[in-house]
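Given next, in structure tokens, is a single chain: the form predicted alone.
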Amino acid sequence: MGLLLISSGVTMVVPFGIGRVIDIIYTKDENSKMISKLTKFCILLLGVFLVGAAANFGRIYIMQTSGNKIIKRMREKVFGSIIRQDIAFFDKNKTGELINRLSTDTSIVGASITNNISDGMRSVTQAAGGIGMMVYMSPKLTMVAMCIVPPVFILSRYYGRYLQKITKNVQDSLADATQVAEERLANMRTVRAFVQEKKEKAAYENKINDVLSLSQKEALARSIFWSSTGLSGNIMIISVFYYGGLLMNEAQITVGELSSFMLYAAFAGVSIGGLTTFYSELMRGIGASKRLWQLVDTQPKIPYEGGLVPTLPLKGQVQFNGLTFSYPSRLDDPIIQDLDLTIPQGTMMAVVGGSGSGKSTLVSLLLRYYDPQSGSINVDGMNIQDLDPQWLRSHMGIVSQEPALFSCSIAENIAYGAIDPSTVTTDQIMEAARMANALQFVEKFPSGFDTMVGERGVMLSGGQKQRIAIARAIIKNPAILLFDEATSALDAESEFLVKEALDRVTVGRTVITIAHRLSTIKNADQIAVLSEGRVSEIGTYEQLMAIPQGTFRKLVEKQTIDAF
């Protein structure tokens, strides 16, 4: 604040100094006396200007660094809020929109409350100083100059409100365009395979056209506002020149005083224009901030952490009791209805059924991605809703049909599964890879475990990704392993290697495997058959095959026929 006052004060000295220089030059003194006065005054002005430059440097540097820190903290806060949300939140919100809020909106808000605030305060100070000096020099001229302020103020109010609204719409539209681009670029292989480049280009262009249309409305509003304020300023200058000329003609003001007044009027006009810019940018920042605070204030329905943390290690008994569940986006379409299922500690339970029967949903509910509408899920006799979600998930490992690998090294992807990846040793990574049947192919790579897997693991084959995912799942030695159709998308050789790895890592653990290929679950301790959200049959492979018209037997027979 002190630096701002100093730099603004020095700026206000400029018109006064110029007026004094003009009067010194036109004063009828001896030539040597005039030069002496002029030299001393210019040296004094130079010293004042150096002080002003130093103060301005400090002001700009402090505000710029403060702005960067505010944007950093804001992005951390928003990302922290996003990452703590429950899975239902990500079902409803698009990735591209969230990324746009993290990048663009935070920059707009950060600039609005740092550099914009600084410039606004500077404009206030200079406008107040300029008008004060104008009143000091000529109250009559000041009254003439201030006639434009009321209409400009009213226009600014309407413009600011409109800009706040249009900015929010522009950012929403830009988020939609970002979402389209992010999704298409992430699935470029699919786009290329189906020769849909032109279609996707047109889809993105449509979204960008929406952004352009809204931006043109914003541009129209800006052009009307600034042309109107510019015209008002020019009318003020003409009025001051005309009335000031009359005052000079009557010897009520000197040429130096009129020059100073004009410069003060110009500074005041520029500062008032700066205030309108400050107001409009502030409204723009408010429009963007509403979207950010909406994210920050959103509370997850399923807590990120907090709850009971048992002192005894998890053994692995799982019970689904009277479970009924519908996805939040489809509450009128129950996926699971009054389901009961018990999985004893240290056993393998295979869950099979037709598409949409609720197999994968059971895994999501056990991981507490969602809470059921009724019923409960217990592990070791404890309701999972009473447990700390982080503690619960830290005792489970999951391998899905399409494992998501991160764009980093193989070693980093495996260590990611540990409770604290930074503490994982190279030996632990290699042992996990060995148990997952991944060590042999990893060591064939020139860079070994330092090999980069590419975005979403695109540099690896399907079987290789699955084995890395298995290594990642077991590196923390979980009590419960979850396999969600882990072999359904693999060729015969890859399936054999992955199945061999699964047989090795499941020993001594509770395992729930969602199976598509029914031939792969013959060794399961029990098989639960889901139909219409309920367990319709349960037993061993042999027991279920012995039921003449059983659902499981029909599924196996159908797969056997399809295989031929």
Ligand SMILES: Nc1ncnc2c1ncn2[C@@H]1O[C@H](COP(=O)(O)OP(=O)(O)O)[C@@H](O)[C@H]1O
Second form
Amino acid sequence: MGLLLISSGVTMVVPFGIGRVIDIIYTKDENSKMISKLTKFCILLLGVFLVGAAANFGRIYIMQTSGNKIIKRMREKVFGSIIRQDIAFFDKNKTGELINRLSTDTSIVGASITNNISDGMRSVTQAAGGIGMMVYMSPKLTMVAMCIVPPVFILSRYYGRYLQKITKNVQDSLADATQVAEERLANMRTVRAFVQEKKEKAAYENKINDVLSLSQKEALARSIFWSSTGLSGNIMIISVFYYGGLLMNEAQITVGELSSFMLYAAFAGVSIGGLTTFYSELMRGIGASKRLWQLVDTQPKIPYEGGLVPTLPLKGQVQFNGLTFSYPSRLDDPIIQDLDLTIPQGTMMAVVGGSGSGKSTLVSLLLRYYDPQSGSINVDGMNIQDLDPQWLRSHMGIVSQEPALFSCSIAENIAYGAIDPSTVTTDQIMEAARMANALQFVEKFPSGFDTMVGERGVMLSGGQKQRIAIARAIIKNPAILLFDEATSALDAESEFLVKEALDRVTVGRTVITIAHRLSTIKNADQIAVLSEGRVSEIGTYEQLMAIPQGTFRKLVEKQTIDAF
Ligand SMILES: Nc1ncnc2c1ncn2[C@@H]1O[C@H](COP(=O)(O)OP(=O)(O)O)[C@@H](O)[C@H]1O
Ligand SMILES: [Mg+2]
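Would you mind generating the form predicted together with the ligand now that we have the form predicted alone?
Now the full complex is given, and it begins with the chain already shown.
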């Protein structure tokens, strides 16, 4: 603030100084006296300017650095808020859109509240200083000059509101475009395989065109605004010239004074222009910040932490009681209706059923990605809605059909499964890999456990990825293991290796396996058949095959269940 006053103050000296210089030159003093006066005055001015430059440096540097910090903090806050949201939130909000919020919106907001505020304050002080000096030099002329303020003020208000609205729209459409780009680029292999490059290019261009047409509207508004404010400024200058000329004619002011006054008027004009920039940038910032604050303020329906943390370790009995559920995005389509199912501690339950019968949904509900509309899920007799979700999830290991690995090393991917990955030892990683049948192939890689797996694990085969995922699921030694079609996407050989791993890691744990392969199903203690949102048949393999018109028997006969 002090720096700001100094640098603005120095700038304000310029017109005064120039006015004096002109007057010194014009005053028909003796030549030598005039020159020495001139020299002294110029040296004085130079000193003042140096101080001004230093102050300006300080002001800009401080503003820039604190601006960077503000953007950083804002990004942390927004990301922190996004990552706490429940799964339903991510069904609704796309990755690309969220990324755009994090990167672009935050930087617009950041710029508008730091640099802009600094420049805005400078404009305020300079405008005030300029007008003050104008009044000091000639109140009459000032009155003439100030006539332009009210219309510019009114125009700014309309423009500001418009800018706020359009910035929000531009950012929304930009988020849309980023979303398209992100999804297509993340699935480049699919795009290439289906030869859709041209179509995707067109789809992106389409979105970018929306951004363009909105930005063009903004450009139009901007041009109208700036040309009319510029015009008013020039009209003001003409009137001041005219009136000032009259005053000079009556010898009320000198040439130097009129020049100084004009320069102050120009300064005040520029500063008022700066103020309008400040105001419009602020409005842009407000426009861009709307969605950000919305994001930060969104409270997840399912908290990501907090709740009961039992002192005893989880044993692993699982019970679904009268469960009814439909997805938040499709409330009129009940997926699970009044379902009851009990899985005793330490046993394996195979869940089978047609595609779309809600098998994976059951797993999502147990992990508490969603809450059911009615009924409850209990583990060890405790309703999972009362428990700390982090505690609950830390006792479950999941392997799904297409496990997502992160683009880091194999060791880091396995350690990711631990509650605190930094405490995992190399021995633990090797042991988990051995249990998961992964040790053999990992050791064959030239860099072993340090091998990078690529984005989502693209640099590994399906069977390899699956075994890393198993190692990741068991490293925390969970009481409950969930396999969602963990073997259905694999070829026979990988299937065998994965199956062997599964048999090994399921010992002593409660297991829910959603399976297609008869071999897995036969091993299960019990098999539950899902149809129309409930368990239609339950029993051992032999019991279910003994039901003559049974659904399970039909599934096996139609070979919907593979006979491996
Ligand atoms: N995130 C979601 N939002 C809305 N509907 C979903 C979602 N996930 C799955 N569904 C729907 O729920 C039904 C059951 O899906 P799912 O449990 O995945 O079936 P499956 O038994 O094949 O695993 C399907 O009709 C599917 O379209
Ligand atoms: Mg499924």
